[in-house]
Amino acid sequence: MVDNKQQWKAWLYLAPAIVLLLLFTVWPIINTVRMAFLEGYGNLSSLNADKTFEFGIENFEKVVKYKKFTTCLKNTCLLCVLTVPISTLLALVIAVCLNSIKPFSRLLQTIYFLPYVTNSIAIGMVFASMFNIIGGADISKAVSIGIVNNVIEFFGGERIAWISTGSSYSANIAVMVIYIVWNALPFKILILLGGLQSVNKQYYDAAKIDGTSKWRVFWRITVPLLSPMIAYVLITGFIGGFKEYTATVGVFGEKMGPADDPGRLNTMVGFIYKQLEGDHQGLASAASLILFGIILVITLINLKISSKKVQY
Amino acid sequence: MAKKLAPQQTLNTTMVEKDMKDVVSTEKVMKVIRTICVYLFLGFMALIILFPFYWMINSSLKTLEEYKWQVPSFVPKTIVWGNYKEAFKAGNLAVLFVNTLYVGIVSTVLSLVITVLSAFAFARLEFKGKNALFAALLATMMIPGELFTITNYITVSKLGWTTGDTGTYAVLIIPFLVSVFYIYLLRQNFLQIPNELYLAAKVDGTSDIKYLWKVMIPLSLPTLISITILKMMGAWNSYIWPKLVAKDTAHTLISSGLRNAFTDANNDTNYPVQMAAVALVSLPLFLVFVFLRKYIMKGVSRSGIKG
C-alpha cells in the first residue's frame, strides 16, 4: 500500500519536470536528428503540404562543403587550440603563486574572480573600445587609435588595426584570444586553487627534506596531484570553446567580423543560428549534430587520457 | 694522533657551520626575491584583469570629443554624468531592465519549485525505474544547448508564443525552467540529510510539503541560494534565445538589447554613452558579487557553467 502511494506521489512530484523535459529536451533531440536527415528541410517550406523531403545525408554533405561552415569550423578550432592551453597554463601559474602567499591573498582572489561575474556582451564592447580605431580607414591619420595602440606606441611599437576596417585576420584572432583568456581565467583559477589547497602538505615537506628544486616540485608533485582538476578545466574549456559565440558578438557585433569583411570570425554556434534565421533547419540540425559529435569526441579523448594519466 | 686531529675537526665543523650559514642566508635572499617576483607578477596580472573595468568607467564619464583625443586622458577632464541618463533613454534600458528582472524572477521561482520537487522525489521516494530515469536525465547534460534551440524555436512558433505580451514572456521563461544540473545538485544535498528525520516526520503525520518546507529547504539553503544566483545571472546574460524569439525592444532582454542600441543610422557610435550603458548593465552583477560572493564561488566551483 505504502509503496504504491509512494510511486504515485513520486510521479506527481516529477510531473512538471518530466513534461517540460519531454517537450523541450527529448522531442528536440528526436526532431533535430529527423530534420538533419531530411534533405533541404526548412520549417516554413514544410508547411506547404505538397512539399516532401527525401531522406538522406545531403544536409551533412552540403554543410561540410559550404565555405561559410568551414570558415566557422576553422575559427572555432583555432580559438579553442589557442585559448584553452594559454588560459589553463596562466591560471595554473597564478593559482600556484596565490597559494604561496599570505598577505593580500584574499583580495587578489576576489580581483581575479571579477571577470566571471560580467556580461560577456557588455565587456566585449569595452574590449572593442580599447582596441578600436576611430576616424578613417588610413590608420596613420586616425583620430583616435585606442588605448592598446597608445600603449604600443608609448613603448616604441607601431599601431595596428586590430578590429577596424582593413584589419588582418591574425590581429582579429589576437583580440579574441586576449578577451577569451581574460574571461576564462576566473573559473580555472578558482578550480585549480581549490585543488591546491586540498593537496596534502606532507608531499612538499618530504621534497623539502630531500632538497628537491622548486621547478622539480612543481612538475613532479604539484602538477600530478592537480591532474584531476587540470583535466576538468581542460574538458570544460574545450566544450565551452566549441560553443563560443557571445564573446565574438561582444567585440565585433552581430556582423561577426570587421566592417569590410563580415562573417570572417563567425563560429560554429553562429553558423547554426544564421541557418535558423534563414529557414534552413535541415542544415542547422546537421551542423548542430556535427558540433555535438566534436564535443563528444573531445570529451571521450579527454576521459581516455585522463584515466591513464590522472593520479588521484 | 688524537691531539693532532682535534683542531682539524673543529676547523672542519666551523667550516661546515659557515657553509650552512651561507647556504641559509642565500636561501633567505632567494626566498625574498622569489616572494617579490610572485607579488610583482600577481599585481601585474591583477592590473590587467582590472583595467577593462577602469577603462569602462573612465570612458563612460567623458564627452565624445574627449573620448576621441589622440592621447587619451586617464581621468576625464570634464565629468559628464549625463551620459548615464542618456544611456538610459537611448538604450531603452529601463524597459530592458524591467523585462530582464521580471523574466529572471519568475523563471527563478518556478524553476526552484520544480527543482525542489524533483530532487525530493529522487532523493527520498522509491519508485520503479528511479535510477534509470535519473541516469537518462544526467545523459541529456552532455548535449549542447544549440541542438535543442533549433526545434524549440519551431515548437514555440507553432504554439504561437512568439507574439503578444504573455506569449513572449512565456517563451523566454518556460523552455529553460528545468535544469537537470540543479536537480542533480539539490538531490546530492538532500541525500546528506538523514532519512530518519523523514521517517520520524511520517510517524508524526507531517505532510511531505510541510516536511520539505520545515526541514529540507532550511537545511539546503546554501545550495538553493547558489541556484537562485546562477539562474538570475543566466537571465541577465542570456543573449541567443531572446534575440531569436523577442525581436522588438518592448520584450527583449538586456544582453540582446544592448549590443546594437547605440549606433545610429550613419553608423556613428556615441562611445561614452555606450560605455555608460555597459557600466549600468555590469553594475547589478557587481553588487550581487560583492554581497553574495561566497555562494557564487561555491556554486561555480561545483557547476562549471557560466550563468
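Only the largest set of C-alpha atoms that superpose within 1.5 Å between the two forms is called the rigid core. Owing to the predicted nature of the structure, the values given are computational and were not obtained by experimental measurement. Residue numbers count along the first chain shown, from 1. First, how it differs from the form predicted alone.
For residue 11, a C-alpha deviation of 2 angstroms or more is recorded between the two forms after rigid-core alignment. Comparing the forms between the two forms, the C-alpha position of residue 24 differs by 2 angstroms or more, with the core used for superposition.
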Second form
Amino acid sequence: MVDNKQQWKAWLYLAPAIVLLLLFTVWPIINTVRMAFLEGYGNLSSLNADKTFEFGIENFEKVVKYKKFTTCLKNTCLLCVLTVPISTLLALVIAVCLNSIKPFSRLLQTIYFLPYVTNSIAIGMVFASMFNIIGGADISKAVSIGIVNNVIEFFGGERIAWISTGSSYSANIAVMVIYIVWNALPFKILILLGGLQSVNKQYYDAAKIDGTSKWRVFWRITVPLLSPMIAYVLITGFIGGFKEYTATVGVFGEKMGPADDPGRLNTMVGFIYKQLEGDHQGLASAASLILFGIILVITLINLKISSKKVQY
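Okay, that is the form predicted together with its partner chain; can I get the form predicted alone now?
What follows is just the one chain, with no partners and no other molecules.
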C-alpha cells in the first residue's frame, strides 16, 4: 500500500497526463453537449457580444428534418451492415489459414498488415484509379477504364461505371464496401491471429485423435474459443463503421460522390464536418450527440448478444 505521505509524488507524475486529458478530452465533450443545446450557435455569431443564445432542442430538430441527414444516416448504416460481418468473417478465415501455414508465415503476416500502416487517403486514391473510368460519360470511348474493368473484360464481361459520371448508387456502394473491408482486415486479422496462437493445442490434438473433420474443428473448437476476440472485433468494427469518413473522401474526394451527384455517399461524420465548415457548430454538436447515441445503442446491443454467445 502506498504511503499517504508519498501520494503527492504519484499525483505529481500523473498531473501532466490528467491536465491534457481534461483539456483535450473531457472539456471538448462537455462543450459539445453545451453547444448542441444552444440555438443558432456558431463561431462567428458567438463573437457578437450583444447576442444571447437560448437553450433548447432546436438544433436536434433541424438535424433530423434536414434531408441530407437521412441520406448520411442511410449510407452509414448500410456500410456498417455490409462491411463489418464480411470483414470479420474474412479476417477469421485468413487468420486461421495464417496460423496453419508455417513456411513464410511472418512474411505473409507482414503483407496482410501493411494496409494498417498506410495512409487511408492514399489507399482511397489508389482504389479510385483502379475503378475510375476516364474520358467522359460515354464509357465506350473512355481513355482509361481502370484495372478492375480491364480484368472484367479479360474474362468476357462488360465494363462498369463504378464511380465515374453516370455510375449507379449500388456500384458506388460496392466500391466502398470493397475498400473498407480491405482496409479493415489487418487489424482484425492481428487480433484474431493473436487469439488463435494463445489457444491450448490440446483441444486440436484431441480432435485429431478422434478423427474430427477440419470443418467441425473450426466451428466446434476454433470459433467458440475465439468468441471473446470475435465479439471485440465486431463491437469495434461497428464503432469504426459509424465513424467512417476517410474512405469516402479517399475514393470520391470532397464531393463525396460522382460528379453528377455530389454528396450521394456522404456519411454521418462527413455531415458533421460540413456543418463545421459552414460555421454551424450547434448543428454539428447536435449531430455528434445523435451519432454518439446510435453508437452507444448498437454497442449495448452487441454486448448483450455477445454476452450470451461468448465462451471463456
